[in-house]
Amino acid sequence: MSGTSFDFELFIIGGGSGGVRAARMAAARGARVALAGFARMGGTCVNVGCIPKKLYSYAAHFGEGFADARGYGWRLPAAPTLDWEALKAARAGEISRLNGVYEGLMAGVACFNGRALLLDAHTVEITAADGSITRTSAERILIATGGTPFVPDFEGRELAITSNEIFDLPTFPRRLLVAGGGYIGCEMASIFNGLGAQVTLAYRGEQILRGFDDEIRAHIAAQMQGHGVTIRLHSDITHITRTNGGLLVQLSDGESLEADAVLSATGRRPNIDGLGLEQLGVKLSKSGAIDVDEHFQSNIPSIYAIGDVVGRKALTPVALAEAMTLVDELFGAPEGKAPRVMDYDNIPSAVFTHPPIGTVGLTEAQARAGGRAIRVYVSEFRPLLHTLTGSGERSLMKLIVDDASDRVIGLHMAGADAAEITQGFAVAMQTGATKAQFDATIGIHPSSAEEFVTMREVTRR
């Protein structure tokens, strides 16, 4: 059958970052495109992920800022307090605005509001909230349904909440237990600690933030504890029971504690339930991700997948890049431009703990595992800001250099503005910058960023 024999050339399931970008770009190429989604446009990132998380992180930093201001001569008339309802309302208003922006971007795309089910390799059935059913056909189907929080199986698991609910709790949790030491758990622990909660983070591993550079992991754990977060390693939830005072949580290390809310942040899984993939024979990985090749094509030639649902790099900018790469592959690149090629090396990322983390390239352990000779440069210092605040917060900055080529192959930072600083250096690393070129760059003084171009002494080889 030719493309004209189908209702659409491309049918996208999922209205998150990757799905929306693919729909927009394909429609701009003149393709007949449809998109089905059952939640507000924008997906996890806009509704219950990146955006509300960063807004709440800003809110939490104000709490620290009020305290820091005293060191600079500011005298507040009274102790500031958090209006939880006002914060929630402000966040909800901004998310609604962004939903509208995303919906406005769908000009030229046929949008269906409902849950999609694949009946065969080219047929999609959409069930709306009112139960009405629409069937349509497409030459190609793109699955961009993202991920969903996973709650382990323990007694009382129904009493735990996930990152989907944490932003809109009816009352502010004065005592919060966070289960999980990944980036979501650590971010939420820092944020709610900054907002005024008494926070305990329980993680079954030997150190939080597995997969990040070990030196950064240890540093940020110490900084979080310095800010007031209690971190319990080698510890996990065994069961939760409701009491008159809230929730009683039993931990695997034999201890128990009371909390007003328990956040399960132990990971996310590909959001594929109800799509009909297994009945269709779409190949899945052990983790439940859709198995795709370098062209994002599954074992069913007409079915493609991008974003968190393929389990490569669960980052919004990665989903966007994958979407644009796929559209170039299917419908051609814009005139005068070469088709995009997806590159998973040197992808920068950030963790919005307090202080935040920025990272790009290899960790020291990854560089060592490659068998190459490396030089490591490390600088730990008290930021200029805190010379007057009395805060014990410290920054850590680290470069990993390939000895043979002198290329900077890893850059890591824990400190204020880490994400903003790392983004700029990621450009340099993407172009193959060497340590000599870093050294030849004039720094901005006084700034934390200048530390990356003034490191001269090798910490270890």
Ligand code: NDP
Given for the second form:
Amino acid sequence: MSGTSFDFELFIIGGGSGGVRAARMAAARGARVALAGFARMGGTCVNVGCIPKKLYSYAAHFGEGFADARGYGWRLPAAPTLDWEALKAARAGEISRLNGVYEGLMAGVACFNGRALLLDAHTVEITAADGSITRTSAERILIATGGTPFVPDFEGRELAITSNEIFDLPTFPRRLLVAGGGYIGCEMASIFNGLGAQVTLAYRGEQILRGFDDEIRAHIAAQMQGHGVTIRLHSDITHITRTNGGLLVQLSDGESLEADAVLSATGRRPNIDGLGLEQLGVKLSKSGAIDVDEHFQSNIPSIYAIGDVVGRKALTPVALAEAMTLVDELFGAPEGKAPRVMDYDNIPSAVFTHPPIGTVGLTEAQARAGGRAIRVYVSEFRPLLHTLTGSGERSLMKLIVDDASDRVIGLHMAGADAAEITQGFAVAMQTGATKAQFDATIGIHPSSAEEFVTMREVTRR
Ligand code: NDP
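Let me have the form predicted in complex with this ligand next, following on from the form predicted alone.
Then the entire complex follows, led off by the chain already shown.
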């Protein structure tokens, strides 16, 4: 069959960051495109991820701000209190607005509301909430169904919540236990601590944020503790029971503690259930992600996948870039732009802990691997803001430089505005900037960012 014998040239399953971007871009190139989804438009990022998380992080920063303001002469009438219902309602209003924006982006795309099942390599069956079934065919099918929280097996696991529920808890958790020391665990621990909860973070390993630069990990753990988060290392949930006052959590380190809510932030798994991939023989990786090549094509040539369901880097901007790379390849790149292969090097990311982390390039351990000669520049300091606040918060900024080429191969920061600062430096890293070029750049004074262009003394080699 040729492209015109199918109902659609591209059928996308999943209305999250990757799916929506692919649908929109393919439709803009004149392709006949359809998208099926059953949840609210925008997927994890918009509904229960990046956006509500960042809004709650802003909310939590006000708490620190009220305390910091006293050092600057502000006299606040009483201890400010958080109206949890008002925060939830404001968040829900903004998320609904964004759902509408995403729906608006689908002009030119045939949208199906329901669960999609692949019947064969070109046929999709969509079951709507009312049970009605639609069958349709497509030359190519793109799976962009994202991921779903994973909760390990332990007694009482049904009493734990995940990041899907945390934003809308009926009552504010005065005592919160967070299990997991990754992105979500650390962000939620910081945010709920900032909102006024008593937070304990239990992590099974040596130090939180495995995979990040070790110096940054130690620094952020100390900063989070300084802000009031209790971190228990080598500790994991063994069971949870309900008590009169809340939940009793038994930890593997022998401690037990009471909490109003237990957040399991122990990773996410690709969302592939009910798609019919097994019957079709779509190859999966060990972790259950759809195995695709550098063109996002699975072992079934008409079936493609992008985003968290592929499990390369579970980040919204990566899903967006994958979507655009694929659409350029399938339907032609815009004029003047050559089709490309997705580049996974130098992907910047931030962890919105308090203070936040920004990172791009290699960690010191990665840079040293294979015996490469490097120079490491580290600056640890009290930010100017806190000279008057009395806060003990400190910033850490770090550059890793390849000796042979002088290129900056790792840039890490824990401190206010880390995400904003790192984004700019990521451009320099992407263009292969050298330490000499960093040094030749004039700083902006007074700022924290200027540290990155004024580091002259090698801390270690
Ligand atoms: P992560 O993989 O980042 O962290 C999972 C954490 O849970 C790790 O500390 C891990 O420990 C621990 N863990 C895993 N399995 C178990 C288990 N069986 N028992 C106990 N602990 C366990 O996953 P998240 O859920 O935090 O986030 C998922 C992904 O979403 C991230 O990797 C990131 O890509 C993305 N994300 C990005 C954000 C951002 O850009 N700011 C924000 C939030 C999410 P160990 O290290 O020992 O394996």
